[in-house]
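The chain that follows stands alone, in the form predicted alone, written as structure tokens.
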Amino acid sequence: MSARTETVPEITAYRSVPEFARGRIKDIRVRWALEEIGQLYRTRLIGGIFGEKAPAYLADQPFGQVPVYKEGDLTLFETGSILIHIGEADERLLPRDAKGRGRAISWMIAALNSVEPMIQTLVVLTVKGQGTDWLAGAIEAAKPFAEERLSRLSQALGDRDWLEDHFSIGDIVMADVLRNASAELLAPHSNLTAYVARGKDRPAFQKAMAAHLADCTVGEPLPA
């Protein structure tokens, strides 16, 4: 691929990740992003997800977290602005119209602010409540919170292929957000359930996981 800048930006990721994270840490959403517009980057591996931070990297990130994004003197965090710098020099991500730029922007916000929390609730309360006697009815009350976000999301989306006319930073990380939810969540929505395969099957998607993949073990002990 052909780098966008001169300066090849690099981003931070984990080198040990639990198995049941692998595949939804959130490098992910800055390395598809790259991959749609044929940027090189590099990768700067980082300890694990629960391993304390050093403060050099909590200076950049304050709560510890993946990836920091870095290009030339800029540091950003958060996927969100991280993913707006980027759209902003290509507008295979973010179009150059005020309307197209906005709604994408929106979308965006929407996929962070109002879906992420309901479903990632319910993945929280799923990991964290194995075994427990309040799973289940910790379960029971958060995921009607889950179901109306989703239906909504599910009108708005209608029968388009993506969320406005062309796919751009918010489906980027609406689609990875659904990514999270479970099939029988998603089960009652057909065109969400389809809207995601579309997402992973970009061809971008595939290159951002496998990279993702190969970088989350490296920690690992190398098999006897």
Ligand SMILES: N[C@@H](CCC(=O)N[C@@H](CS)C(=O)NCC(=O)O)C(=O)O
Given for the second form:
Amino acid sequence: MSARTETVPEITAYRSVPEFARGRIKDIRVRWALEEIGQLYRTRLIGGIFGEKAPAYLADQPFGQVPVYKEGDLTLFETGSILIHIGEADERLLPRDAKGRGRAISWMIAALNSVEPMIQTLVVLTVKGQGTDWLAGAIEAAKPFAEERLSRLSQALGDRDWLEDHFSIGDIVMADVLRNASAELLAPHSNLTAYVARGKDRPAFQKAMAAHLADCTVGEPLPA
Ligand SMILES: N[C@@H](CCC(=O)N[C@@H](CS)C(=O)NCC(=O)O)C(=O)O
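Previous: the form predicted alone; requested now: the form predicted together with the ligand:
What follows is the entire complex, opening with the chain shown before.
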């Protein structure tokens, strides 16, 4: 059942993203949700991931991050809040009943709050610590936390396709979070590897990724 909006929503994305971060920016989660329900959207491209943000942008997103979502006079920031809003218009993303809705939101927050920080810590250490003498020790200290979370998540998922009976915004965020984990971290959990592959196989994900990649290289110099 769908209650898509007549107002075409607008999301922000970067027009230039360094190569290592392409395909990993959080506008993808919002694009993915919108593609799942066939909701058209517009993209407003802002400068690069690094550097100053205009005061007007900071008024919409206090941390200067992407994405911002606008629909009529509604302006939202934080992908979690944006996905709840999108899900509220379509039960394919967020069940209507209190139990199903609560479980989907719980999983989405678990992805953002309990799983992503552990994985992101490893990503940041790996990027920032390249060539340093502290990288190996820092990874050794941080990795067990990520391993423990993935182990628990793997147990909870079991042999189901999605985190609950049906695909939801919880799966969009969890699959996207796991997509950014190293193959080494996921390797002990074949069900999580298959879960990420199922997410990436969805046509909505593929459309979202293609649109993201096209947008985030708009600011690149043209090849000679
Ligand atoms: N918690 C925010 C995080 C958004 C975020 O991390 N955006 C990144 C790109 S993936 C960004 O714009 N980073 C630039 C910055 O933090 O200054 C959300 O979920 O919307």
